[in-house]
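Starting off, we have a lone chain in the form predicted alone, written out as structure tokens.
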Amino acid sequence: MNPIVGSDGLKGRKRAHRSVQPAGRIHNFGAGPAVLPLEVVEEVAAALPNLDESGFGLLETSHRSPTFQGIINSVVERIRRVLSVPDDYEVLFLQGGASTQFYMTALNLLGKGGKADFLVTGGWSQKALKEASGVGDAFAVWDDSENGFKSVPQDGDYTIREDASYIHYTSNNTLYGTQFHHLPDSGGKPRVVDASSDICGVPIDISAHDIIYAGAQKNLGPSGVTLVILSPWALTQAKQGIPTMLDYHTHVSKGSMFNTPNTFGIYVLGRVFAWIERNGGLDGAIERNRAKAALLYGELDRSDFWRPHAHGGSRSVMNVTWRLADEDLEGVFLAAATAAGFGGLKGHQSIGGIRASMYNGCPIESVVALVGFMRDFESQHG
């Protein structure tokens, strides 16, 4: 058991909320770019002036150099091990974030008149649907927008069109704090998933998907790198005439180095995967994330002072969203939290409220401190 955590998840109601953080660092609950493991930050800092004794600084190393080729090879190998990527799948590091993948996936998978079905569970899946609609017949077979995006669908809640080429879903919804805790039924069609905000933090069966894409800046590393994993089927679908930079074959053929990649971001991503391997691999990350979520949801459910947004079966372990019963107190709460050393808790501008993002790099000590702060705040304002 963590030494600062008691049977109820807290050692006591009163605590020094800053005490577990190194001097000058806050408890960072930002939605992204998100907090990184401190030891990874320190590793990266040490590599800045001289990367792997090459004489070149981390930010100054050519992507064509043997040093960087060794790094990118190592990162791909780690990803394959940690995520159990099938041998015949391709691993790419691209740019443009998930926002580019909204369009790029459709462009590569849909020919003229092609169809794709979408599960719309939040703002990001809405954007993915819109972008795919510019390529082919993209259709929402399930959409929870009228209910305020409080849940994800269960199998049987939707029907996939017989002539759809694939189904697309967003595994975790950062804005609303909902998440799939099962592999959604695809009606036998290939699956495409935007796993930006929960990859390597929850169970995922890579082999059950044909495209997995994820912006790195939440669970995997800094902004500017997008991890894309492709099945052999996905690579057979690209049609002639796709712009060079948007054709997956371009990047597969050049090992993610058709143009200059984000060398810094790829290096840091590799250090994060190494940290995950040292700390129990994917299973260890899953266990830590579930423990953090259980602590915070336990506090939210303990009192009607707080009002969680997501329905129970759809609650995200990555992004917890809630309101105060007295919404006029939310500004007071956020100001007090900032003063106490907590950052990134303000909900997305489109929905307001409070949001705590607890990605892989967020230590459980920060969640314990937050829950303690919440109890103190409730005792003063409840």
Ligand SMILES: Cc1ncc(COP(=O)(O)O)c(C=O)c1O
Contents of the next structure:
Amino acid sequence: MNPIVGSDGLKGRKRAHRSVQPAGRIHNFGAGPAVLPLEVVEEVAAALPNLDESGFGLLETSHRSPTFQGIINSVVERIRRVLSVPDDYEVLFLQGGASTQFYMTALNLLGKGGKADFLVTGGWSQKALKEASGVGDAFAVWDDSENGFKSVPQDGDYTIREDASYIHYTSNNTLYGTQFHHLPDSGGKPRVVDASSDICGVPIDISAHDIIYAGAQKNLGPSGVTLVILSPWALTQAKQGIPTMLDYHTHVSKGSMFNTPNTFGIYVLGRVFAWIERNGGLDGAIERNRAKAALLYGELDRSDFWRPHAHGGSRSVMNVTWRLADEDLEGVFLAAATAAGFGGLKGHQSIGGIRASMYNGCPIESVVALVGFMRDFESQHG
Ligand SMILES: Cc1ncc(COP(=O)(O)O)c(C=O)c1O
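Output the form predicted in complex with the named molecule next; the form predicted alone has already been displayed.
Up next: the whole complex, starting with the chain shown before.
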């Protein structure tokens, strides 16, 4: 008998899976906004009526107050520590999501006639390329769309144009479940990375990049706040005449508070970074995420019943995608998973099948329970 899943019918299994999570929370494998550590959710709940004994509620505190200034300063410090951000880099909290950064990075770095090279490894890098094309000469030096985005390129698979100003890549492909496990060769050019779905979940060398941007809603916190880290070079490139809100200088000069920032989001980010620091820092997060991925890929490789999407060396630690050998069973699998207390497992519409997102907030217990459920499902339907 499976050690995790009871064999006494769906009702019993439901209880077995659900018992891992407190307070009726399901095992949340959603791609984002994603599950947060329960400790953080509880801290945030406690701050809602009264933030840090200030008498003001978390949602009711001015961004100009000393309380909030103290919070944003400490969040920046935590981020600098956890991600080893070089002292001369800027840390910003912007709005408009990673989607705004697709355009904003190009607008600041390129200007008319400038050139940028893109590694197109999934839907998000396609979008980034499209937005940059509206600014300058943005070109895909690698594009794997014809092969279904099952892998990321290795160095030598592409050539960066000599006159390109920078290269852009997406470190983790949320939709297809592939990920760079190396720092891509940039031909000596600055690197811009969309790290929305793996920042702070895998190793990253900030100093090897000039712009790092990431929507927070996967590994770091809630939606509505985008972490942007800029090198001095990136700032010196920022062109004249850019609309105020799209100019990085605007936000650097005002410490992310040119306009009203997402105070709630920034606070939650701070709590998530504090949680990461209490739990082994970036190394601890990396270790936990690798352990979760090893469990799930181990199960997918164990049996032909499952068909993992990503090729070996490109497999994502954060988003695991797969099909069932019998695709007609996928609907049955998803319905049974929902009934058993698992949420967010439906694959993105661009690839279908199943996707389990296992960001920092996803406890290993959820993955153990999922693997147990999968074994049980296979024994019933295999
Ligand atoms: C890698 C990646 N880039 C960009 C985005 C878009 O982010 P946003 O919705 O914050 O604009 C996502 C969202 O899932 C993503 O996974």
